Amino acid sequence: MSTADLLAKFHKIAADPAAQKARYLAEGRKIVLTAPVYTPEEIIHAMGLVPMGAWGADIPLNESKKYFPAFICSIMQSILELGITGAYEGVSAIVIPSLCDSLKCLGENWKYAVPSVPFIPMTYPQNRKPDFGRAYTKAGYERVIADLEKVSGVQFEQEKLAESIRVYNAHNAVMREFAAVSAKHPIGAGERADVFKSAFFVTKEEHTALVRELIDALRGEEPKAAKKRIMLTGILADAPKLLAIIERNGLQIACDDVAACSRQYRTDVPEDMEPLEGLAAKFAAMDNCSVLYDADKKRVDKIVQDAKAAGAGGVIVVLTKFCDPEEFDCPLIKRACEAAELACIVVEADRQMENYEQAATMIEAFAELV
């Protein structure tokens, strides 16, 4: 397929997850929803189930407001809204991690608001690096396995988890490669987002093959004229109107620190360890994320280092409204960027935004500084 055809395919998958859900159910496969972030998809995959991302949607929020206050992340609100209104009917369960207060609330509300879809908690430790932290993480995975066995009727096998870990490590590698290649062979911000977003809605084997084909197609083309290079950071950055503004101002995403994009793929599972131990080791090794405990805030320095290494002239912080972990990091990121002579702006976004005119004005001025 040509680059244009491949990008159109990624867009179709990203824009219509319901169609992917219907396809898998029609094939007789069982689907387990995975809420953000760092849900142990490898375990779900190893049991022959289809992990499918649940990151919410740009929809009106009505029913979920009966369970959540107004001042909570709209990603969580829209996930619950989709659950209440039946968008997830037919799936076997949802796994929700405990990495922020809003996620904890989502899990507790889900039990009562969406009883037709079983809620499986994944409880992570804050102190994930010491031996006791790894043991706690492993115990959390074992609980997820037991709950999945109950809802699916499928028996977990360590050997199959080892196979799934190899599949996921291969997908991590191809996504890291795509991020690097797309920066050298510029594609639009919206097209880039489609590649990352589509990964949540198809199996990793399917997605790896498609991304590999896209990388080969991009490498076979002449690079386009260079644009001004920037870095994105945040939890979610897939709003079409926002991405269109970035493109309209001649800005190229050279790299990102977005939880729904590159943050997912930085760390592999060691393949020379017992599989569950390896998964726990992966979580222990993960760093540089707002929802992972880090007293030294090393993430801030990494953003500057990555931006400089990618030749970015500035950083756009896409701040999900009411996301406390990201809000705490914002002043530190801005200060670090200023010290490194990188332009930096904070653009607030949520699932309910229709008008991005204020963001357009900010990005237009930002583009002059990059």
Contents of the next structure:
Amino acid sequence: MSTADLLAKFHKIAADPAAQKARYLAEGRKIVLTAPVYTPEEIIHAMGLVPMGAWGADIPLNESKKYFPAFICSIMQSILELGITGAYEGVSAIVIPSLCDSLKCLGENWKYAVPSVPFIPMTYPQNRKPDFGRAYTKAGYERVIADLEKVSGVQFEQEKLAESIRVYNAHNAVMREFAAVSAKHPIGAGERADVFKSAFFVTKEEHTALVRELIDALRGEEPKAAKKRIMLTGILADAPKLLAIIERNGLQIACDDVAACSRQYRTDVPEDMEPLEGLAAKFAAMDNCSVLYDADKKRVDKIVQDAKAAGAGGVIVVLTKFCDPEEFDCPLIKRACEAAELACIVVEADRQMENYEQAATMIEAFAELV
Amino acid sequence: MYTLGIDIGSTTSKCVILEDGERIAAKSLVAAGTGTKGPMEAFHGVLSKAGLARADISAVTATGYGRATFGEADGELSELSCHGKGVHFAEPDCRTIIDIGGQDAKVIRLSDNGVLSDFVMNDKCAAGTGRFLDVMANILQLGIEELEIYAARAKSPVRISSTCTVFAESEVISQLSQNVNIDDLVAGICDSVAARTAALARRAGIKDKVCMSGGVAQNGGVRLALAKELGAEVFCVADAQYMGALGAAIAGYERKRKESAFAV
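Now that we've seen the form predicted on its own, could you pull up the form predicted together with the partner chain?
Everything in the complex follows now, all chains and molecules, and the chain you saw is the first one.
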């Protein structure tokens, strides 16, 4: 397939998760939703279930407001809205991790708001690196396994988890490679987002094969004319209107630190350990994320280093409204960028936004600074 | 060479014609913004004042929220850059611009050579914007230009605690029902806008000289309250409302100069 055909395919998958859900259900597969972030998909995959990302959608929020206050993350609200309005009917369960206060509220609300889709909590420790932290993480995974066995009737096996870990590590590697290749062979910001977003809606085997094909196709093309290179950071940056503004201003995403994009693919599971221990070791090894406790906030330096290494002249922080963990990091990121002579703007976005006019003004001026 | 800049804001449309990038030949302001006939009225108004026709203008540059839809323009630029250029032209020593417009507030930092170096915008709500003052003046049945006079007479400004404009409106009505001195109430309203703007300005970082542009700059009540909040003198740029349009006219002049340089 040509690059254009492949990008069209990624767009189709990213734009229509309902079609993927219907396809897997028609094939007799059971689907388990994975809410953000760092949900142990490997376990779900190892049990023969299809993990499908639940990161909400750009929709009006009505029903979810019965359960949430107005000033809370719209990603959480839209996940619940989709649950209440039946978008997830037919799936076997949802796994919701506990990595921020809003996610904890989502889990608790889900139990009452969407009783047809069982809620499985994944409780992570704050201190993930010490032995006791790892043991806590492992106990969390065991709870997920027990609940999945209950809802699916499938028995968990360590050997199958070892195989799934290999599948997921291979996917991590291909996504890292794609991020690097797309910086040299630029594609549009929207097209880049489609490649990342589509990973939530198809199995990792399918996605790895498609991304591999895309990487080969991109490498076969002449690099396009140089644009102004920038870095994106935030939890989510998939709003088509926002990405169109970035493209319209001649900006190319050279790298990202977006939780729904590259951030989740940085760390592999060690393959030389007992699989469940290995999964806990991966979580312990993860860093540089607003929802992973780090008193030293090394993430801030990493953003600057990554931006510089990728030749980015500036950083756009796409701040999901009312996301406390990201808001805490914002002043530090801005200060570090300023010290490193990188332009930096904070653009607030949420799942309900229709009008990006002010973001357009900011990005237009930012493009002049880069 | 004449270049024209038009700043199409949320509540007003402003035009400036610049001669050879150095002299303001004419300016016009219409109190109607994007989506109205205001931009065209301001456009024709400035041409008429300058005694020029469209054909005499080498470049028309649009800025402001309506910049993308103004058919007469042959170029557009964000108002952040235009305010930077405009204020640098009018006040070359300025390093921090506080621009409070009809629907948002911006703090713009300029480098020593007048180039935009950083900015922050308040795009959350009407608090700390010109709209907030409009709403409050309306409740008090005062003209927006009268706020300064009332605020100057205040002995003990009332504290307006609500951030939300709608709730602040209720708070002001409640104060009125308690017969609070109107001078103190107006001063409290100015203080409220100043406090929100100062918080925004601190995020960007303050560097002297601090200048205000935009319509609210002409309100001495807010300007003085802001100076008090920031602990720095805040200057009102002459023709504060025209800084965006002036910057757009300068940008058009720079663009034409660049084009002619390439042509040579």
